[in-house]
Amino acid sequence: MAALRGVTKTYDELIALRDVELDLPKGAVGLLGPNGAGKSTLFRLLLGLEIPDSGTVDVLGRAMPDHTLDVLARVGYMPEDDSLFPGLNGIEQVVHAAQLSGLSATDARSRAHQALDLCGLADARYRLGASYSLGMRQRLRLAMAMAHGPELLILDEPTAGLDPEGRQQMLDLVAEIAAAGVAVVLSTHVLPDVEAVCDHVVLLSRGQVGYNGTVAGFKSGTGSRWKIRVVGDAQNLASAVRAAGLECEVEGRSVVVSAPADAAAMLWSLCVGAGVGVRAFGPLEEDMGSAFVRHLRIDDPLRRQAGAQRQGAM
């Protein structure tokens, strides 16, 4: 649905994006990353509202921002500062977002009424929008975003604020539409939320993609994760564990490592051979949360590079 070859944006000597490679598929994307990672600058690449200072960026086969009138015509964006128009009521304000994207006015009122009752507000359409809860101008904002029928949904932190049964529905709501056929970016900080309805995850860090491919990928990494809790000092496995090559984390008496889903024997001979008891031993369920700092850790673009320059001053 996008892709970016080679870009670099910076703002004075910001740089927010660096000589960034990423493809974005059809389906529902998750994007992820710490603040200043990058994110909404690319947001505004996709949108045509920046220029890269070098590099290119497709979306829906269009380059940008040379195409961007038409591209916006195919993509819906709800921001994550709220949007609405003053002294409007919830079908005004559809019907003006649709129009804004190039509806005719008899188009522009028939799709709004459609999105308002997708989104739930059938009986609150012609109240003023800002009489609307948190959660009902999260879901007018999301009408108005998808009234002209976009191909491309971009969702800046749509579950924001919201308490969990808003929060639930605006899950809802994105699953129908990506399930619908409609290609969804959603940026947020809340993980759960890309664990229940995305299907991709891309990582941004420092500018950099961290991470790009599935859910289960980005939980799983490049094997597994096993958790040994053992009697005695958790270092003395921890260094065995790194002089046979694998990577491993020391939390208390346990000791977290990665390695193949078939390392069992492998990591009960290392406990052995190091001489400690182990009281628990077995696979680790990763969550989106630990996956993440887990990325930011070993993943970062610019702590592999470091590490690559390390091993070629050896």
Given for the second form:
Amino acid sequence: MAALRGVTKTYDELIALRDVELDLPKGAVGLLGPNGAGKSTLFRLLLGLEIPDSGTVDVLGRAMPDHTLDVLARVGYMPEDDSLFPGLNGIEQVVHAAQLSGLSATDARSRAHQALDLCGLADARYRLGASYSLGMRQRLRLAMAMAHGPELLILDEPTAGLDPEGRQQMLDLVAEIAAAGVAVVLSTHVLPDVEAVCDHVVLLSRGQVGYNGTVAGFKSGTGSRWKIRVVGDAQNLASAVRAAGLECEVEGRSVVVSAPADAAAMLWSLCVGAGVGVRAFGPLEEDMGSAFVRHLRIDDPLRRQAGAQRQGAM
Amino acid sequence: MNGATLNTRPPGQKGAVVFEPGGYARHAGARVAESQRLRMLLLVFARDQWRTTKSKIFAVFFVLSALVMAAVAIVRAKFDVQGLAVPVADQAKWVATLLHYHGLITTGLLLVGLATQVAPQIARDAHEGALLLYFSRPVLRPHYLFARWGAACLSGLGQILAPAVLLIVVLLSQYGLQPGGCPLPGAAGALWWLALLVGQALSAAAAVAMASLVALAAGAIVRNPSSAPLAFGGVILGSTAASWVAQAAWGRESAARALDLHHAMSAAWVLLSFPIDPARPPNTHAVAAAGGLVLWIALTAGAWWSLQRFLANPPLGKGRS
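Hand over the structure of the form predicted together with its partner chain; the form predicted alone is what we had up.
In what comes next, the whole complex appears, and the chain from above leads the way.
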């Protein structure tokens, strides 16, 4: 859907993206990263708003920024900012956006009505966009981004500032669009949103790709922690595990063991040896927040680089 | 958006399309060509000029100025009252002067309109984050600028030319094809009105084009829709004030008039009217007019350069001006 090859982008002294190699697959992709990680710069490169200092950017199979007009006609973008066309009502906003993306006046009007219906703004379509509530404006911007029927939809913080109900409606809409075969790239700081909608995650950290893979892989990480829920005394198992030279913690009737990903057989034999009944056994799955923090620590490119240098020095 | 679409034609009304809500669907229809998109952008921006009640009311003043002038022309042609009727020998000169004054009034109104309606446009787009909405769609930055500029020119030209044509029609009906006192004999004299009309149109087009670009640039430089009218108005009023000060020092008939940007907007008109109004020799008015024209051209070049710089690195996002 989009590919970056050796892309570096700097602003004066600041390196926003550093030699990024990234393939964005079809489907819904969550773009994560702390503030200043380079997410906005990545979006701007995908939209042809910025030109990389080095490297190439391909979107929908076309090189940017050489084919910007062709690509942008097939891309929908919902910006993070509370931006609307000044002085237009809801339907005019969407019609204008669709026409700018290349639809004829008739098609634009037809699809604008449908997009507003889909986004639940049918009753407010003739009200000034500026008079909408924050949640309505978010949905209006989504309608503007999708009215021309894009193949790739880029959403920058679509749920920012929404109440729980509004957030859920927005996520349902995005999931529906993704299910219709539209590639969606979703940038957000709300990690459960990514879990709810996306099946692929890209983590940017300090201008480099820290993680690029499935949501399940993001949460399970390297499989280095195991959770064993026992029947009987968990302390018995904990003692056996420690005697085997592994670290573990006891959490009620569960024992969380730090062990390699291929340690399943060994852990099972420890359970048998300790004489405890096993109720549940498997790699510990983290929530998105914990996984995010862990990946930032483990996958921090600068940390990795420093580690490699230390090893080289030894 | 793949819901059923039902085409209906309610009796006695226009054709209508009823949309049934449905799920999302990709657009399978054709997309319009780039030139058509640019034309659409121009139309949207042109419509934008007339969106507010203020702009509609403002347009009335242009027509009102022509109606007042036309009333004066009719009264002075119809009523043979001592001191009111225009002597036959002075008709040509009087008509030229009347059109010149009307030009000054309408260009004054135009400048107010540009300051209040055109100058804030780019500033507002930047302030409201709309530039990102435009440039994240297939809209080239030069296309955006040309559409904004073209819309301002179309609107301004309409506001200037419509009352001018109205006034010329009234003058034609009152004074005929060759008013008394016209120094140009024969066919040349008969073409006088045509020359006046063309001169008025050229003058208006040039004035509108240059002033519109300067107004847009003022908004792009200050990047604040509230300050943009003050920036543009400040330049115009500042030039008028500077001209007055210079005239006080060097004399009213000096080239100091060239500093007055508003006065210089009718420069083309002054220059064009020489052949038909020899009573107005190539005097300081002409020098001032030519100088003012040069000043406008320099200002326009500066505006173009500023807008290019602005669009090379525009503020993308709301409140990032």
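Since the model is a prediction, treat every value here as computed from it, not as a measurement. Residue numbers count along the first chain shown, from 1. Each form is matched to the other, and the largest set of C-alpha atoms that superpose within 1.5 Å is called the rigid core.
- Relative to the superposed core, Ser269 undergoes a C-alpha shift of no less than 2 Å between the two forms.
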